[in-house]
Amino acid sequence: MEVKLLGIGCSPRENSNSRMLLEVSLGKAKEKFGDKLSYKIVDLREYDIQHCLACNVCGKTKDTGEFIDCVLKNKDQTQEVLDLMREADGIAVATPVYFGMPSDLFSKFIMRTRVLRHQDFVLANRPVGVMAIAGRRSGGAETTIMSTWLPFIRNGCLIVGNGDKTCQFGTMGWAGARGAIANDEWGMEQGRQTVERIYEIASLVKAGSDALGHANPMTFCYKSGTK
């Protein structure tokens, strides 16, 4: 059984730590796991993808349930990268830390990710485990991880912490200069910790769900929760 991870870079730097950082630990993922996995890395920097436009209809219509297209999905290129996450059998997120936020990359994509929560969670059940980078030691990293779980798990999303023998919330890396997490061991041990956490549960979700013949049961209503 093949497990398909992706790893999304979130800065607008090129060749930046947190984009070292993905792509060492699912390198060493690969080298660990062998054929049983496989990943593909994109940097959201590379793409076209504008401001979600609040057009109050997003993935499913309101009257008859019908899905639809993102009104955006033919004018920029974010529909690439969805279609990796729906391809995707577990997601790791890097990126650097702003004012303890995640990138502004980051926050603009995940927006538009509100079609796919809308045709009944398509991304329900993959793990997400999530890498912050920042300048200083208490630099908001964590603040930056905690916040970039929200709207996975608003998707279904299971997310998942470094495990191994710590687990913790995920990967907290400290760096500056270019290449400077590289100097981070802690950092980058974390950082395989998160991805082999990713793959652990991803195989557990798809193995299980191969042998039990599951599909997803989640039905988004626009009416629940709200007056």
Ligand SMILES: Cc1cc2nc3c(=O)[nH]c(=O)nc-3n(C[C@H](O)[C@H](O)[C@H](O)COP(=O)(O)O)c2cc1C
Second form
Amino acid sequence: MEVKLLGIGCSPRENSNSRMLLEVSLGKAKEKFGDKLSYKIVDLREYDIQHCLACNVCGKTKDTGEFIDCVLKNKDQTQEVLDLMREADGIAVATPVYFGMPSDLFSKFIMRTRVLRHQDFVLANRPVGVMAIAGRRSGGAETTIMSTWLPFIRNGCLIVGNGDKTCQFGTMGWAGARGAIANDEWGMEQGRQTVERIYEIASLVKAGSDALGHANPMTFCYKSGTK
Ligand SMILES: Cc1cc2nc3c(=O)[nH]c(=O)nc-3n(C[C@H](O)[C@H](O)[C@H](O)COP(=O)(O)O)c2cc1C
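Next, report the structure of the form predicted together with the ligand; the form predicted on its own has already been given.
Entire complex below, previous chain first.
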């Protein structure tokens, strides 16, 4: 059984700490798990991603339940990343800390996953772990990690931390200049742990789903939560 992981880099700059952390962490997991794991990394900065127009067209129709694409589907490149998320068994997100929050690039992108949510939670049960890189100690890595979790919870994903040994909230990297993350020994270690935790849960979900012939039972409903 091969588990597919997707790394999503959310920095707007080239050769970012976020990208490096993803590359090293996923690379180490590949070395450890060999053919049982494959991975891809995407940098959101390389895609043309427009913001959600809040037109309320995408998802599924209220009367017949027909699935409707986003009106921007063929107008930018967001769909390419959504397709990779759909194919992945687990997702690692790495974002710089901006004012104690994930990058605006992440926020802009993640709103566009609404179409997947409304189409009966396409991303359900995928484990997601977060790596946040801050320029300062106590600069907001934890608040960033928690904010990043929220849209994934809304998508029916499973949130994981860094598991091994400390079981904290994911990866809190400390780096200012590009590449400085390589000097943050504990941040790099947490990155490795976070990816291993994503892999572990993705393997269990995949094996269990295959064994049980499990189909995602989640359905999106416009009426729930409105009374
Ligand atoms: C707009 C902006 C806001 C930032 N806000 C914070 C912050 O709130 N706390 C912090 O510690 N570092 C902050 N930083 C520093 C970055 O988080 C830090 O340089 C990080 O290494 C960038 O990651 P990257 O190399 O993946 O882009 C900020 C940087 C920018 C450009």
